[in-house]
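Here you get one chain, nothing else, as structure tokens; it is the form predicted on its own.
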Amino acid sequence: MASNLARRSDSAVVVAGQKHKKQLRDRGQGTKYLAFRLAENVYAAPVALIREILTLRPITPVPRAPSSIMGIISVRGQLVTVLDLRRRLRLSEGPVTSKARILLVDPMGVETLGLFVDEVLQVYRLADSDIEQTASALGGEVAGYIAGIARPAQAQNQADAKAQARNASGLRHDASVIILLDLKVVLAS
């Protein structure tokens, strides 16, 4: 009788594991997004658009440049214009801390730009079903900047145990809402 219970228990684990794998397949592979903090809110952009994450370094101001342009830096001999993403999005100003980073991006395939962010958090893999297209409700100029709203806590509940363990050992941020930016629109404005 004990051996029958053990077999039933083993088969229940196998069925649960198969059900979990099916849920992952149904959600698709998803897209990886790099989450970062700007003025106490969490934003993200597709990892595919981010070439590199730099620690903060001296930025040379450019006279008469728009307020959202912080200046230029040299990266391996290449001059890169650095934009303050808070100013570009008209968010509140805040102190610069040691957690600040510069994201090197080239969303148009024309010029590498640096995006100044307050802090880099972690990478999320989000399926299309994890993203809500609510930006049109915001209206105006803001709607064009936002590619969607994600709630990673829901996505994390559906992720496999291995991914959760990997997140727990690395950088982890429990954002309840992430604003996904359309960098092409943000940088074109």
Contents of the next structure:
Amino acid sequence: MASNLARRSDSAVVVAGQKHKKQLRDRGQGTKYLAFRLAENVYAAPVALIREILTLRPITPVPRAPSSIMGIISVRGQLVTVLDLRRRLRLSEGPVTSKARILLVDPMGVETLGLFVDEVLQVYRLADSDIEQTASALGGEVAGYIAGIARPAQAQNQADAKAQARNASGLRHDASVIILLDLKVVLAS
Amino acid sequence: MTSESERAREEFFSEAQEIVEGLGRDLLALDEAQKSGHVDPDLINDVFRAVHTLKGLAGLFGATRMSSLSHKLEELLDDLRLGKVDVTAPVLDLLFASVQLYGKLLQAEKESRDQPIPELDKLLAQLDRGAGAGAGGGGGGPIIDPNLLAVLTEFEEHKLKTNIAQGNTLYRLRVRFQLATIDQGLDELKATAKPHGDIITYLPASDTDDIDSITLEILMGSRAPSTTLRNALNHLGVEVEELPRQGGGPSHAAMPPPPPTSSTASASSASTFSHTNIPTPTPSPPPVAPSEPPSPMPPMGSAPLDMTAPHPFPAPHLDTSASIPPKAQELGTIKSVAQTVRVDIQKLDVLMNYVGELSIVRTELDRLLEKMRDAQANHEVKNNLRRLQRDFGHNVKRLRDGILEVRMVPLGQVFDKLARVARQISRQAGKQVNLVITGAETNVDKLIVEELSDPLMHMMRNAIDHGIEDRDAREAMGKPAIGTIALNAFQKGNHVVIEIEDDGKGIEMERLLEKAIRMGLVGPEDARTMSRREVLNLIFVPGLSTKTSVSEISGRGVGMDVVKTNISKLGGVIDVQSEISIGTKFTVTLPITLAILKALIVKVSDQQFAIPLANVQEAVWLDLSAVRVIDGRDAVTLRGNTLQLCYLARLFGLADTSEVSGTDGFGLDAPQLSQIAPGARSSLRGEPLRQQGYSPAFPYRPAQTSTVSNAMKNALAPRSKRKFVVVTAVGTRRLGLVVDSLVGQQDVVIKGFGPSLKNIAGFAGATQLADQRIALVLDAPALVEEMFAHSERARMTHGGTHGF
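Moving on from the form predicted on its own, kindly provide the form predicted together with its partner chain as a structure.
After this comes the whole thing, all chains and molecules, with the earlier chain placed first.
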């Protein structure tokens, strides 16, 4: 799966255009982020933290568990707790579609958790300079979860046919603003 | 890199643990030998070597405290080996204390704790004193043929002296070995000679002239007459010559009296122990006669050996338990530090074999699948596939069993530690106890063994502290002065039974009941109808103890209730039987393995749950018209007893979908039901459930429905189906879990939840069912606890002291 992710990220860089790629090389490495949709917003988390992307499978609910825990799934014989990120972030919930995915993460190195997301979008490579540290300005409950805001719009506008097709399909997602999540804080709460 | 050193550390722990355990076993043997008056020098040598190895290991891993303890011990053991210090009870105490300290040091090392361990310094100081005092020990030089003495090592010299001191006859054996096979020949000779005596040394004979062979002269001490020895060794071509004694008397005249045969002698395979220096007012002869040398002891030399040297350990050592304050003597735990299982290579070979078989099956499957494309081959392919499927199934099963087997360890591991603990407790309590162990070879899952060690230790402590009477009391009753505790283990089907039985004073049921009534745990009316068993089971209720004063040994704030809880957690049950002045017997029944357990799969509003069969007593139809409300809780009467109900759908907040759920369970008749739930009472079999189930002792009264839940109301709707009650029992408490249907019985592999779900009560984990769906496994003991907690808390506030 890691290799899959790598491939995806390469293609992302390709669609970002030669110019951007050169820019990146000039600016140094940057960090890869996996963007995904939750409710109507685009969020992203460092690719390095994501071990695997699973297609949706039956989730066995666990009675008496907190509401943000959707239940458990079995991944190659291991039980994994699946968290509903939308509930954890107090976002509105919509219907589950076939695009929904479960991201396997283990940010603390103690337990592999599944994060339920509405759709996985793509991988972005973002340099620190692309990220605005606006979290403190946002206030409210979500502030702590947010590691920063990225606007890779210029790069995206070049030609992301896939993204445009998605936009056309009526699922509005505006990749001009990506909210970078601090998974450690999200999962610790 | 770190993981590698981690692994090395883990290796160190498991190896050190193994050595310490072996050491404990050797010490028990030594303890026994010391009492019987004949200490095998090889045994001391084994102990010495074990400590020596530990010293090396500890040094390698920078465990400085362990290595300094080992160093000091090594010095003492060396003195023991060379006969400079005698093996006496106080010396053994020091050694036992050391083994226990090793456990503590390992634990501290494992947790990387550096805090001081006060017992260590005390022990080191004692060891110092011991070694110093021992220096003057065997000072009186032995007068043996100087030529012989010159070639003997110090250890061999000591062995020689010991043999003389014990009045054994000395023999010179001559045997010729081919050089090519001398190793085997020697081994065979040693093995043959060992039961008859003690080989002191081997010396090449000076008259060896053949290049290919060598003649050895062997000096051996034996109690046996020369004819016996000759007969035994004859077939090896050994010449046996008895060395003459000075004074020319017959050899057996000098023999010491045979070791006293106490009652312990019958338990030959068991480890036994008793003590000589227990401060009892009655001047009773020590059960073990010291191996005093017989007075006329003319050995090979002219002057007698000085075997009556002053006792190397001066008086202050005689009472070790007093010199180390009781706090420091706390027993701690007997769980092992090592997380790893050391596995017999043969077991792994077997597993590897099955894996190989499985790979073959897989290759064959691939080939068949390829063939499937050819429609012509269909019939043959089908047959082959069926055969393969069968092979595959067999191998997977064997593989599963094999892996389970690898997790199994003999109970002897924990029994050995228990024997050490028992020795110590009995010493502290000033009681003489004889421990008889059977079934140490019974295998149990490693995890269970670890979890079991503390409850077993607690029961052992109780048996000695509360069960076995004082020597005086025992003698007054005509019982043997030395109490006996039997520790038995055996396998019974899929279960392992462990019994701890003492021949002590038994549990006074009247006092137990009286106290339970006083504490409000039992109503005076209930008390009259309680069966013997129910009364005895009261000792598992928190806060009850028959011992009026909390003793130093037992007063650790845990009681039999904790023991019971811990055993329940393992899916086991504990039972107690007791007769006044005859004894008490605790019986623990456990599943052999935790990894796979039989479970009853039930459905509650379309979700499947597994209930471990160990907790299931029976499953019956719920007769809704018999449901009453008592104290705000739904209950029914089942065969004359009130059974509290717990609606799982309500408890778990699941919608009641019984009306739309399938027909499962509805068409079950009684025989089928008892097949699904074999715990069901036999009375159910073949008889209509309607009559056997809940007898409507109390007619249903509509007025009480106000407190009945929605689930109940739904269930009461005319279209509703019958529900089932799964009766779970934990100790004396029973709870009826109301479920929508029974799916069947299945072997399940239980998996624990991750930390994110750790705090969710009522579930032991989850399991993947045959259809790949996940079923949550109910933690029946926890549910029972939970349902009863409220009412019991209320009752406990009337007065409950903790102790025992």
